[in-house]
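Coming up is one lone chain in structure tokens, specifically the form predicted alone.
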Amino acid sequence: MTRPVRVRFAPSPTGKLHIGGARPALFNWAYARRHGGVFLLRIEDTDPERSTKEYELAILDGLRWLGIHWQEGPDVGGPHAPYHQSQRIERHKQRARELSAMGRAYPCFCSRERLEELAQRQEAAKERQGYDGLCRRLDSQTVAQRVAAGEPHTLRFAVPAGATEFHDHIRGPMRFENHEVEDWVMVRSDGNPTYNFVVVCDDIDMQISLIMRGEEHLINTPKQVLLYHAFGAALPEFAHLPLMLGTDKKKLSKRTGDTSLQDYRDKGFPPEAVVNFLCLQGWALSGSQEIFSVEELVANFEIKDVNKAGAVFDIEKFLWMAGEYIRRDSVERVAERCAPHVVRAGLMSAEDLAGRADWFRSVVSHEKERIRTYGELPARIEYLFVADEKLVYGEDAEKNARRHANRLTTLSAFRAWLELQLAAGGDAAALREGAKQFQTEQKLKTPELLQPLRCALSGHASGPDTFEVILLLGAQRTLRRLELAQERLA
């Protein structure tokens, strides 16, 4: 690319940012950083009925959460402001007038009823559906008279004869026959320009050199290329990213992962894992390395390496990757990121967490290897907060405990032994070693002791080391739960 690198992400604030919508933002940002270019953010808010400030702020917040920042945009300004499309309408209307003056656009007076009837006739005749160019054949005097009379009309782009060609960095040479492209509406009858028109106007004004976006926009590209030619503007480069597919190889749906970026944030996915996983949706660092940093992405990202085939969004792999990032992270940061989820679950308040920070970090350290998202922690540690009398025994945990006929005498004897040990103090390692001796004296196999004990203390069939759980619960609660278990497991 000989032009200065200038790329953009232009979301519409008509809903939450979709997880797949964040991918082109990430790739554009990485490309700009790789080549020392500019990444700008433009808000396409020309749908006043659906666009909201709340959605816009959520989009900006979500991108920042991923670590994506922009040099130009609605909140930071820049040399090509404004960066809200709705604030550029007068500029769009001016550009529409320029095309009309050049004879590259014309008024269309066809009513909605006529257009619907035309579509029905074409469908019945199995013809290609599209505008038939009726108003394009009107003489200039007739057009001027009808416009002067205030007759409602749209403004259509006059598609020339021939073919439209451009190069796509992912799909290679592209060619579209112009007769397959109808004279499309540039400006509606209410005076508001349409998407395909305004996006080109803004990209020209903002000197965008590369347009990297989803494959679903490929159908719009011939119309947009024709506009660049009509304006005599330099054509940007194009790259259309493959669709994100569910594990069933069909277009991503809610059943297979079609949720917003905010949903994954709320579930507690590490943002680094989200970035990493999104990168793998059509691109890879190498044939085998699946876990890599943002710095490695920026240093290695090239558009030519993006696959043409659809990328499979595998939620199980996503969860695995999230867990890998948690396991590799420090206990301190995992605890910090888990904290909001624990507060939201009502287990602890922010004040409680601040006052018991060391204890909470200890809790996290024992679960860090087992959770895949920060949001999974509350369910795993709820047993530490529930009243002793209301502890729920999991089906597997209780089944494991009840298979031992000597469970009640074992719990009773261990409780008496443990009470003395806890009174004397000591850490989990000392308790563990002492329990081995107790087990030998009582002639118990390990499951005969640990399975009833684990059920009594946490209600879980698996989890952190049992003797760590004893210290997390404290002496009073541990002894009380062992006492209750002798009744409940009778």
Contents of the next structure:
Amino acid sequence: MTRPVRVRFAPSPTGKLHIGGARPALFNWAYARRHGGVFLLRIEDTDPERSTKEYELAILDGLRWLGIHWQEGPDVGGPHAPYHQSQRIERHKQRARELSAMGRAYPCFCSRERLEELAQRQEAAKERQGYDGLCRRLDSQTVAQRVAAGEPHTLRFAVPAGATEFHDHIRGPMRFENHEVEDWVMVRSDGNPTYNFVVVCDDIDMQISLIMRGEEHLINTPKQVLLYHAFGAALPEFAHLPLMLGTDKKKLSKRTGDTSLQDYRDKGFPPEAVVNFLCLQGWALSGSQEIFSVEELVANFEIKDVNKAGAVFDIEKFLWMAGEYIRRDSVERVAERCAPHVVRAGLMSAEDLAGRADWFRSVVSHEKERIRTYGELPARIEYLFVADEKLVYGEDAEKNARRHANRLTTLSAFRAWLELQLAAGGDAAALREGAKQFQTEQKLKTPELLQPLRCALSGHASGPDTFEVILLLGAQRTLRRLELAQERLA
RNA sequence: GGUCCCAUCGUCUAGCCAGGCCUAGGACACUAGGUUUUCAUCCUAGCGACAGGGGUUCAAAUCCCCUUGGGAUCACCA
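Okay, that was the form predicted alone. Show me the form predicted together with the RNA next.
Next comes the full complex, and the chain you just saw is listed first.
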């Protein structure tokens, strides 16, 4: 019963792409690539109240950012178009009529009030919740009359007796007793079909061979399996992925921090790191390799290796991984990706950046191993852009500088020495060597020279090599800052 | 509460399916050293887990059962 591999990701555009949603997308995509199948995108926009075009676009954009590509979808089309669920409604309605004609669904005239009452009664009696099947017992003549009279009604699926079984690739054999599954609403009183119905219609029509999705759908699956049987359609395979959890161990939500992919993108996480980290939540390449590429993922991804238990989203490890990707990347690319953050922070304009590309790359090369996200760069290098007079001395930096009683004379002497050195040219290494000599001649301990110096130049207690900072700043600003420091540190 | 799912260091995980190679491996975090003018990086070491109880077996983290704990879901939302 092998059929072509066709998998899908079917987000509903009612919000930004959630990181808990990006992972199933990623796994489906990897699975399709691994098996030479098709990965398609279907937009489940059947809730007009909450769906927006903006969200839809943002979701597509987010997926592309991660490097996930689809062969069929709303923007690229495909043999099973349309890929907007809302545009398939006539087909859904037709399928609903088919099921009615087969006697597998029946009209339900129960009012919302009665349903509410029923639920309350069941709750109070601690009975099983769910529809009691009142309208299922109506005789066909009565039903026909009431429908003809235009009485509002929903269409409910008539769940048969017995049990429903299916195999889950992650959880193994599953079995649900049908009497635990209520006669659920298939078509609303306004004529619009519900999720559990349309999702099956579309998955059948689009010949989906495997449905891989979050565990929250596991309990919906028997309803859907029953529908496949009713339609006489081939059952797809199922795989229910473990949930991504917040630190409270509950399903990840806005409550426990940033959950949208966009948030991490804005913060400057490398997309490769996001992909890698998302994979690591529930799947591992091996017991010892944390960092791996998408190619390695695709070459090794097996559903059976996916964990059953939910994974707590650990932002610390995520940040570590982001930093790891940045450190391993080239200066050129890190600079390129940091650029928008620097512009957004108002430090440089795009033109500045273009005009001083070499200088900026040099800045990045010295900060590359200190940042974990591209977004961390601006705050670290702001001192390079502020007016010399407005440089802020950090508390620690100033304390370190003031520790040395000879700071003013040291600064003054060093400034005089440096002025000559800078005029002569030379790289940071040469300056560093020269400064060592200066230090010896002046009988200074290293901190006596470098701590006041660092404070004067950057105002930070830590950062890149001081002599690199001098070159980054340039002669004029360096000397000016040393001058100012002699007043400010007095 | 009903139904369903799950259970290895604080966290992510390897090992489990095909029981012995496990004195349970790796990573993040944390701690202590080393390298560095500082910070970061890098290196070394340490801390730290098979939820509990029964079985099966010569042998169980691995198989079975129970308990406990956690989670998902109970819409005319997707």
